[in-house]
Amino acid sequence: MAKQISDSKLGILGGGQLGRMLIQETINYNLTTLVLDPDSDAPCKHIANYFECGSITDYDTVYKFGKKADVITIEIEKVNIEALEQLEKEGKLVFPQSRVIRLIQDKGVQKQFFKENDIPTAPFQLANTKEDMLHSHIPFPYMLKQRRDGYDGKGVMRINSAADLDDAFESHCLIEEIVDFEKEIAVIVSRNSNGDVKTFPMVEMEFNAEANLVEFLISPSTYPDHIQERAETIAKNIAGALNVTGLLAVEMFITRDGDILVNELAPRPHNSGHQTIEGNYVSQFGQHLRSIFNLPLGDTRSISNAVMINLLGEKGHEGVATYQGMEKILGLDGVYVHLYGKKYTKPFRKMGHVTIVDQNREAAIEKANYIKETLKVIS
């Protein structure tokens, strides 16, 4: 018989804010949590049952850590895949599976997977040299993305002309046609080992152009039902084609012509699902646990309108973090603050998020704008 969730040891590779919020959910199930992270002051350090400071990309470190756990999961994709493959061979449960993480680690392989499985995505070309970038069949301007290790807006640049190639990445890259999009959206889909699948309602995202980070997220979307249903179907199709166990965040564009194109995937809880903690019957973190322990999936419906704001470190501030304006925003109804346990701030560092829930969508957006202007992370 499979081990009960409350008797299990869950190993988490990565000890950042996603791991922290996952642990907050595991406490409800009496789960024992083990965390590996290279930062000795990682956000998970003081709330995990066992914390180890070490590299999540080193084979031996990941392998030895994984041997201590019953189920292993990730909160970041940049992990040692070979160690996870060996642990799987020895009978350890790794979710998402190592083959899924390997595919998603490389944006070029990810895009080829979309093409092979008829998943709508922007035209692309792989580029290994500056020569490839100069003679691409995709005309200037285009987006250039590093195939590996890009995150939170890093590893992406716009190439307007051949002159920009002097500063282009010196690594294997992906060239992508620029999408004339109306809105960036996301759907989080969950799948357990039985093959049960559920999606969270589609959300709309607003970006901080300077940091290229999600600054503002609105749930649920007000797009017509047929567009939302199409986005959710695409997410389910991807989860099925990958045969993934766990959570999958599918980031997409709605073009001005009404098409939906997949941008990229994250095989874990994601920034576009933070509002589910207060805004939905089950949170993305609760759903991830249900998925990887092969439990019945929870009710993903929205309870209320929810707006989520990322708290980013202010420009010009680097040092011990202070949160200016906290008392003012806590005077508003339906406001939930989540700080990530990071002692030091720096420009655009993700320090926390705030979710605003309100039965009136416009009122939620109005409060969100006030909070954006009022709550500042400074040093």
Given for the second form:
There are 2 protein chains.
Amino acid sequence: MAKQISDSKLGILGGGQLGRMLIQETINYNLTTLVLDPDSDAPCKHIANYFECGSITDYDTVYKFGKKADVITIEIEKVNIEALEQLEKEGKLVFPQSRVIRLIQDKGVQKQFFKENDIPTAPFQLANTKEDMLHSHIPFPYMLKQRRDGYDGKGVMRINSAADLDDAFESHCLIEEIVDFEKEIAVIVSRNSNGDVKTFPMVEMEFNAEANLVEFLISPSTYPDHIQERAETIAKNIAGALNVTGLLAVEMFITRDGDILVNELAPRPHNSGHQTIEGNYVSQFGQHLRSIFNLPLGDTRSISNAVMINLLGEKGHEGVATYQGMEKILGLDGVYVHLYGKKYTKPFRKMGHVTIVDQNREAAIEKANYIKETLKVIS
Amino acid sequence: MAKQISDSKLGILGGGQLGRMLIQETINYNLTTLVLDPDSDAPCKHIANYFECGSITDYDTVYKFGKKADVITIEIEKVNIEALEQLEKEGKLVFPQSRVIRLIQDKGVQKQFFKENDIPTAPFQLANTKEDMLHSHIPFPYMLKQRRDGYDGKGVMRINSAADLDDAFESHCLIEEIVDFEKEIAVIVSRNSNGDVKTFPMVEMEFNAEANLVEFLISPSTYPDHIQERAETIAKNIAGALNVTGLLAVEMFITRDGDILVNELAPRPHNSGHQTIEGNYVSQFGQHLRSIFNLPLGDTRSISNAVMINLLGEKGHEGVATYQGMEKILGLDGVYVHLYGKKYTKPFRKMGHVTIVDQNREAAIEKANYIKETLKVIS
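One more: the block was the form predicted on its own; return the form predicted in complex with a further copy of the same chain.
After this comes the whole thing, all chains and molecules, with the earlier chain placed first.
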């Protein structure tokens, strides 16, 4: 029997911006928060009840940390799974479950899971050696992805021809057919231990090509209902097949033929859900808490059109961060700034985000463009 | 020249729920927060960057604490004014200004200020002795209020006849004509150092007669526009006459004749503005930060009808708090729980609040009634 939420100790592996925004929400429920992160200046440091500087990939550190909590969650997948398995055996609640994190940590296993569960995804094959890559049944050009530890565009490269393989990753990889997509979309789905499932409305993402990071996110999507419903059904099917407790972000492509293909999963709050803080009745962080404490799920409907911009460190600037243009952008109505408490900036580092809420979608996009030009993180 | 908000240290005198909700908002701006409170378990303790357990009425303690901050604000008026004056002399930014706090700390001076500035308020007179109370030019029955340190209904009594004066306050008091009011209302106004002024929409309050505390708050009001505009104009006039920087909550009565009379002021975030967190485009806490850092003021419009319920400690329960009915009320859409991080409950202690947001005003009120019956703070 789980304790009351207001009586519980929540352990969070990782103390970055996702943990920070989760903690902002935990404050409303009197939760005691414990955070483990290797960076002694992590964004969560000053707002957690207890902050421990240590490795989230080391068995002993994670195990000992987890023993102090009632419920353990993550804000990043690269954590020590064996320690979480042991904690589960000893009766701790770990959400998402260690087996879900293990599956998602490995993009190869993730793709096989899609295949086995009839989840639409781009054709792929696993590749352990240069030889495999050279003789793949997927023809050049293709995408080569490291099976582990890739994030924010790292661990992914396009292979146009055999010549490109000279610089290819040495680790275990996944080869994927290049998807000729029209739009990248995401659906965040949540599931509590009772098995209640809810999706947030589908959102559209625009990437910064140079940084390979989400730059703009528009919620809700204006794709036809049947496409949005299909995307939401896929997300629900994945959550059901995984039997996950907690949030699951499902990133997908809409192809030029109108097909939907699943790209990848994140079993936690995600960049594609930041706009829910102001744009939806429940935020992804509130929903994650409701899920892992087995409470009724919140109302995921949009309140308004919302556009989210990631605030990335400006190119050519490295050092203590300052924020240029803040006063100007706060002069616009419906603008919400979220800085992540990072002292140092570097090119393309995620330093914060801004959400724009406006009943008029075009007006929201226009404001977002202005903010992108106006607000700069420099050193 | 003030520093950038993201580079600043904000000192907060008082570490209760108002400070706690203010800190939740400061996190979005990377503000460094310092809190001084005499309670070593104050609600702000774990979420402030720096928490100091000490007296907010002691000159040395407040002065030394204030020296560490760039900007100093309050979440309660009962603070050491002389220390704040000295800090102002030394160039610290203190908002609200010490002279505003000094004026508002004394309900007698506050009433004289209303009179001098043609702010409508109930007839009154000052009374220092029992003799003054007996021979007041305001006839029995009247309200007797302590000039200092009253809050949440404390320091206020109704005097029906000379006999009641046996138990009257011994301190300096204010005698006030009893107002035959139809409704208690409030308008929160904010003003930055540039002199920009904005009001939040007028709200209606329902009091718990036994506890003399706000129990229900309904936003926005459904009074006719001309009444709402008058209330907002009064609030703006007071903010202008005070030349205040920061938030100012103006509590008023609407009499049965349709007149508006100002009851009292609070120069800080206030219980009558909690529903702005979810119900308005900018929250009172966000607006207070914008005001004291001289940023453009946010959009105060209502997003939706909102009803706020104070979650008071249940009668007959004293001890470690538990929250009964939480799961049930989280099953309703548009319900936002804010617990204040107080370990111990006692009858009528403010333990948290719940805001209900609904496009339909009647539905919001109905949910509020259900929540009032369902969610209980017990020991």
